[in-house]
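One chain comes next, on its own, written as structure tokens: the form predicted alone.
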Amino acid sequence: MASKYIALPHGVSEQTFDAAISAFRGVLGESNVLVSAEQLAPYIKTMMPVPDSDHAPSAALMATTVEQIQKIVGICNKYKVPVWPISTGKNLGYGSAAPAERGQVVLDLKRMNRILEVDKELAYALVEPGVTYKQLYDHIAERKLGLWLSMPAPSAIAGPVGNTLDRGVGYTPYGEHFLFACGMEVVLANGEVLRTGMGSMPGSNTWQVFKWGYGPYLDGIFTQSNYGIVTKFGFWLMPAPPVFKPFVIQYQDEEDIVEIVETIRPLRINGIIPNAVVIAHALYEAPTKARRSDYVTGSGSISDEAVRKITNDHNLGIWNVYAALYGTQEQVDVNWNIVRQAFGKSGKAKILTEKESAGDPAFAYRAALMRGDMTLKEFSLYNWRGGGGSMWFAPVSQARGGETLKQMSLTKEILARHGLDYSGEFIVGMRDMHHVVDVLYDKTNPKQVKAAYECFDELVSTFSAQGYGIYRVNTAFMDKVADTYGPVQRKINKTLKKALDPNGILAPGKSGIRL
């Protein structure tokens, strides 16, 4: 007989799950426990090249308080029901709101969306997991607090808690988000509530200003893991600078990436350019201005000739380097002279400021990100090929030109072999580079779905074999990426899991971690 649920947790009978659902309703009320296919539709659809049914939840729970979450984990322990917490559920290229494994219960925290504190003088915020960047942005703007956010590209719909816990990045000087996190409240699998750092000290007023507290620093183990449910999160905000000067530097040959990185690295390490520099390939920027179908017909990857025509038609470089200067006018003037001299040596660079780039949609959305403003323009990428398929491939390299060229060439070669386009960018940290590639395909086309899966699998295997670690991945490939980091790390992760979550109820499979 068919189950009345669209999926059941692994190893849990329908009768047992009925009892768990009844208990959840006792805590949350019937309307906040979702079980029908229609209600669960937002938690099923993904952009990954696997059947959405592989990630179908058994139910979704809409919690609003810490006390409710404590009771929910108690029920999950009693009935051995796995629960997958989400904040806004907009992690589109990494798996969206769907759980890692079929049958898990989604714990949706988007209604837990209070902004608990924003301190103007000390420049920090304390928020709940459902708070979006847009909500916090509006809160700051309405009160004229003079503080800037750092946010990822899908800024308006994402939130700081989910993004930082997955170790996402932004584009202001505060762009390494976990570096600026300060203090968490976490519901553990046994229902206890931990406040990390100074938050464990009764009466402390330094929870959001001193990261370390006393003893081992615990905040890191709650990122990219399944050891607890974060219910409050503190992080630092950037005071609005007197002057903000965004610019783009264009180069016209793919091999120029070597010169670009070698020029940027000392400027980043010495703080001349204080924000994460983006080196965007032409096909990463093209969707803001053009459609693939205008340049390509038939199957296969786009040709170099077509890419060159796109750059000529739409005033793009093969590489487009976006960065900004921040500070007083005097500071900006000095640093601008240094930047111009550094990039002007070879004669290859075309340097454009806000004045020369007025009206350019690609520059406008990059400038918005670098000043912490709202934009969803990067979602233009999903219109490039169409069909709703997308996975982010994100290996890390040293900030060296030769390493960057090697990664770009290798990625482009593998993508082309599977008939897919190279749409990538490098985000330059202080000494590292995040290579972010959007593997775009048509999810309604079975051949492209197969090609995308095989391509992504090959990318992970090939890059890890050459020592390039992937720092973040979609839920379909979490186990494969976890394996690339070796058995000792997997063993330690499992040991922590057994200690903190002996029944394995919290998000089994997250980052490849389970009992």
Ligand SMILES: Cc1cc2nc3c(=O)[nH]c(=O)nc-3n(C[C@H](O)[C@H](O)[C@H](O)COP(=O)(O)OP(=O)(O)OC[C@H]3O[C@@H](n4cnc5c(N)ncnc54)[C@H](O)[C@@H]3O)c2cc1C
The other form holds:
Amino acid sequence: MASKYIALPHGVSEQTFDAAISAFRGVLGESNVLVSAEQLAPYIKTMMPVPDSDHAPSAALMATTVEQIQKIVGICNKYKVPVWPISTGKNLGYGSAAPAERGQVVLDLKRMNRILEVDKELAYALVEPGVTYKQLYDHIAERKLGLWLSMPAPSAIAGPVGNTLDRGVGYTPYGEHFLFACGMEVVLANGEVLRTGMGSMPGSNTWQVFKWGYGPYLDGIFTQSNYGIVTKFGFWLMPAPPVFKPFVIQYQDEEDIVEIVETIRPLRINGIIPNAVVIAHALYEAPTKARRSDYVTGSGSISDEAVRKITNDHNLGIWNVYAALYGTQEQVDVNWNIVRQAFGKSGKAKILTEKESAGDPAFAYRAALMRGDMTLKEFSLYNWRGGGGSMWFAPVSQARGGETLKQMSLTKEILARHGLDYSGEFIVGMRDMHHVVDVLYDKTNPKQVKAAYECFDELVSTFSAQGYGIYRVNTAFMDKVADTYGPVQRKINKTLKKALDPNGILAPGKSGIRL
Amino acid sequence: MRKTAPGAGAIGFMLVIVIAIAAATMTKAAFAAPPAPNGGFVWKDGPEVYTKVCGYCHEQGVGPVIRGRALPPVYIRNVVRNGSRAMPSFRIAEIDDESLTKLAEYISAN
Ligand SMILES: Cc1cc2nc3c(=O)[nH]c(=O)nc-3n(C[C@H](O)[C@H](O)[C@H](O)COP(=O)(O)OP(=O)(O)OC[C@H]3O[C@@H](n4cnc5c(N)ncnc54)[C@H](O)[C@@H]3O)c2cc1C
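The structure above corresponds to the form predicted alone; please provide the structure of the form predicted in complex with the named molecule.
Entire complex below, previous chain first.
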């Protein structure tokens, strides 16, 4: 194949693509249109167990202004070229910066990275897509604004726009990120620019303070979707509390998750514990302290005995509940007593604070996440097996003890059948839990690649058959997961797609949505 | 910019108009410009990239130590662009070529 391109969009000839590329260059300049294999290499590396070539882009465009993006969608409509927008592009374990389908053009907005506003009194920010949490964190620290961020574990290298648009989660009281989103600017497929909510009204100053606006609330349809390209994004920040008290509660048996969840739920719903608590299995935390190869030889999943030994050697529970209290000293003292009493009842819990956990790397990074500080320590997960293979399996569970135990056992059993370990955690919403499991495998080992793919496929099938839906998934499994939500939802998504993007140029395949 | 939205079928020919009008007026005139925009973020030098990106993994035991080993700059650049097993790749949009060259030289020499 003597093509100048490493891939072409589906159904687009090389000549047509030449014309599109030269039009893109006219808008962005030569150096912001990437087509060579070398320039596109960083977009191609994914952690999914499918050939990287299945998701290779044909080009990447680095745009920095709304006007450029409007012109780009014009060109895409003209030549029927699909674009896959990314903001900071670190969707690791969900498809990274690669498009859903081979040949799509990545619209990379990382360089569109102005912090437009941070309001100290009203505690909100308005940013462009390329702003990273680190950039915003430094901005706030330099100006001593006294505001905290909530971020996912890849903190420093990811950003609020991409994370929230994929409905990601963090670990502070603002951890369910989309709940705290307020106002978007969106370039539509026809080139029009929509500001959602109060932002539609000329001269309004309430865009970042009132979410709903007038009429249908539209922001939701621009998340996990392909109905527009978000170019500005508002969200709320948390005023730094005078006192922050992180703690961990360890339990030593897998069945104890029932007691943990039953104890936590009322504390969480009543706001005693305000943050997105994490109930992490030993194997989620172990990689910050130990290596798999020190405990396991040969193939197959790790044994329960080996996990037990790790917890003994490294001061971990089988379950590790990370939570924090926020407020004045008096508020924290009152709530701390309530927490201690609640968890003290059965005598099974071991409660540790910052004092007892000094120097513990797992506690340190969890505490950082719960206060919105930068840390990439959770990437230790990738050293567990090595080889850079990972997919997040993320079913939603009720916050009910019996349900969580059932989901955990089912996941562990399926993983084990494919020789993989249960590296899982539950992130506690108020009534729900994101059950998040890192399906780790060695991507350089073809046997494990095959096992991981089959395992994930089985996880999705088995869970959906039991009525357990998945909240977010990597690009290799988007259609399969879309099917689990039934034909009516797929149809309405398609109806919206036809209405808003009749040429199907925006991210075809995202969440299984295409013409 | 309170014009009627184009019907789905008319999208092709409407585009030219929409783009022309939108580019000229929409973001500037119809809405108040966002307050005091800062300039976009650009890297100062190699050490800044190292501390704000690489260091979070390579000084924390997530990735191996890479400073003080006189690793060849070309090798460092390659690993950053292509990624390597557990190491994610970084795009030109994140770390431009010039900053990457400075970063690689800094790591190699320090
Ligand atoms: C070790 C580890 C831990 C992780 N922990 C967490 C965690 O705690 N919580 C969590 O949520 N995730 C987590 N992740 C997953 C992921 O890395 C984060 O969610 C990350 O924030 C997503 O990348 P990003 O912010 O760069 O978004 P991007 O990659 O820029 O965007 C994500 C997706 O949103 C859409 N999108 C982006 N920008 C636009 C736009 N402007 N317009 C329209 N659509 C757009 C695209 O479909 C894109 O693929 C983790 C990953 C790893 C490797």
